[in-house]
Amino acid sequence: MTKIQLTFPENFWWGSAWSAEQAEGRGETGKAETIWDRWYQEEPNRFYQGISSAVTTDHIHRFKEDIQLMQDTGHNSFRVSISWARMFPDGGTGKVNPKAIAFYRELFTEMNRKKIKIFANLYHFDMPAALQDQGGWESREVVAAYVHFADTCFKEFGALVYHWFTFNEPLGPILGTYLEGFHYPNLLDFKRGAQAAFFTILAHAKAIAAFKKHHLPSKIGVILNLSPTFPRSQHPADLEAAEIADQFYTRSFLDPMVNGHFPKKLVALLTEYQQLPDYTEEDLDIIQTNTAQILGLNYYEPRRVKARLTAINEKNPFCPEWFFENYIMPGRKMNEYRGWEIYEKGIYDLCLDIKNNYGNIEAFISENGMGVADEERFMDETGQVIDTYRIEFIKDHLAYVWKAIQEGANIKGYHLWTFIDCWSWINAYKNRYGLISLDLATQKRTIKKSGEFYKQLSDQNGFEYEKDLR
């Protein structure tokens, strides 16, 4: 098979991403209790190997070393998140913490000095616990507190940040909190979840409205976890199941946050089942007039569904699965460590969906990655992880990103999840995703084989590829 050189557009963003709660550690700057701190105190048994987020990658103490490692692995851009609980340690409101401002300014100044563009995200699952006590995203008061936090960040760091993002994966806390039990406080109530989702979208729009008043040269957008939905077959029942699943899991946030309106079929379905949240016409106007200027696309796996084979148990609380079942496709390729299907072409389908249905908004792959357990198995005698499987994963997905770009998709970059092996919510360090391995006992960082590849990829702005793109 003939090798071809895949070259990406000039000034393509090569980088990676992580979050404050997963990487910084507590540090000495002052930080309020987050929902993860509280959950760990209440149920440490839910956390893999009993590891909390108290230390994680200790980035707050090691950020200069880490920024040098960003350079060493080819980063020209990097996504951080700003800790709401660190910025407002009285619980999420009140006076801003000067020590937090000093930390983030020093961090961002050093990143700029090393020519690494800062993609700053304002919320990555880390609600201050005191604000959760006030209702979390079900509360208009918490929306107002978030907008105050966002506005403070625009004022304090606006000159340093390249692009801003209101939320990372806002669907995640809704599913985890109100439907699936993997996010504190583990409620089970779809209608309350719909209210929290609506107010999250309203908070996004209000933060964008606040951002516009600062007249910064940067753009502001949102980062969404999006999986193309594929039906089991072309049978009408499977097609309907796939459409409904897509409405719940893809269009619910994508349509209002990018296009400014909610999907009509989803609204009609929720109306029929009396699951609509409370809202005002003013809310809808704010959402319509304050939409994302840039879009991050997190892609890990496709969604495959089929028509239900069994009747609904109406004693079970209302949930999306009333209308479809997940479909396990025979012969699928799997990341068995994470339980996710690997389907590289899905990233191409996603990019073309954004091109064709969302005005070809400026976008980038904001997360894509492969978590693998027990990577010590792949260490050589020097202690380097020889993760050729991760290099192959990156190449295969990037090849389809390249194909989408050739067909006109407005994709400006690729950020891997993640930079250094980081703490992963209740899974802690079970699966490793990084370009750089982390020794938990010593905090020693060692560049993996994939980190060396990533540097070469960035330097060459592309790579040789020899597989068919069908």
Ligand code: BGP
Second form
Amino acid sequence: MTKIQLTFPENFWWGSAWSAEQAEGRGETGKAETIWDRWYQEEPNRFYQGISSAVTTDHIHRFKEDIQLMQDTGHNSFRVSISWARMFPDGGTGKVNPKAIAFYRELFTEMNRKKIKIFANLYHFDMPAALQDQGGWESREVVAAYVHFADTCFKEFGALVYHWFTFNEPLGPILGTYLEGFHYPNLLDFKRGAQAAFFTILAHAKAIAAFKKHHLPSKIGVILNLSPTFPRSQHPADLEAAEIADQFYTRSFLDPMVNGHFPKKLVALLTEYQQLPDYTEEDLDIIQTNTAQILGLNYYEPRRVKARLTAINEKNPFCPEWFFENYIMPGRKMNEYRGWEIYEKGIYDLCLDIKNNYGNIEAFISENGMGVADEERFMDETGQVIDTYRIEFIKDHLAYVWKAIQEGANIKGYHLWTFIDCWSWINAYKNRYGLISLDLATQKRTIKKSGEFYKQLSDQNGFEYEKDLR
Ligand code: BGP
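Shown: the form predicted alone; wanted: the form predicted together with ligand BGP:
Full complex below, order starting with the chain above.
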């Protein structure tokens, strides 16, 4: 095996990401109840070890120390999200909160002072509960409230932010809320989910339209979770199953948000099963003319599917799994803590898909990472987590990102999930993802071995790699 030095393009964005609800903590600025606060009030048992998002990583009080840690771990860029509930504490609408503006201004000014480019995301699963009561993403009024929030952020923070994002993983709340029960209020109704998905896409386009009016030097885009789909075999039944799964989970948001139109096969299928949402021609026009200018790619795992073995129980409401089953490939490598397969080459396939089918739009890896439970097991006598598995995970994925760049993919950076261990929704602090460990009892932050590696990686703009890239 030969060693090669993998060097990334100049000014590559090295950094990480997290979100407001997962890291800030409530603080004293005033903040509306979110769906996460509401759910915790109603069913605290749903959250791992009964931990809510009230304090999380307490970034709101510790941001100065945290920005120093960003520098210490090689960040030249970082993705935050701006909390809608903090900006509009009267339930997500009404008067803007001057204390929230002051907090984000201070945070962003300090990040700029430390030369850390700000990637600001406007929605990361954190709907104000009062707006969920009005129908959440199923409601046009909620879309209008979101666009007002977005427009306020462009006005207040436009001079400080490097790039903007309308949504993180818009598919997540649709699956979580309407199909799979991991987001409040846990409904089961595909058609309502399709309506919410459509209005999410419309909200993205309307926020982009509003953004254009500010004439900022930054770009605006979206962050999507994209798992390349692999069929069990080349049998036509498996290929068809894979194609349908891909339409539901990959093309559904990618095509309209980046290319401006909906995938024809998906539309035909939803029409056949009477699951199409309501829309107007004007909506389609807005979506077509306001597409993403930059694309974030969240990659964690591949999607493997096979043709269904069993008949559909039509009493079970319509769902994507009517058309395929998930395939458990023998010999697959697993992250058992999270239940996700690790398939490094998938990140390369994803980058090439974007290059070949989405006009090679400017893109970056906006999330990739490895959540591990009980990381104290790996602490040395000084209290540092020696997470060599995470360093290997990062290198093995980055090597494939590098290969995709050599083949012309327009990938501008890599952001790890995450910076300091943060709160993972219903999994709370079960799996730790950070470059920096968090002692929940004391809020003490300690740089892990991977944090030291990340600094070196960023300083050298690459690393020495010893494995073969097939
Ligand atoms: C992504 C989300 C993040 C983060 C990450 C890790 O889907 O954008 O918010 O949580 O996944 O997943 P989890 O926290 O579920 O382990």
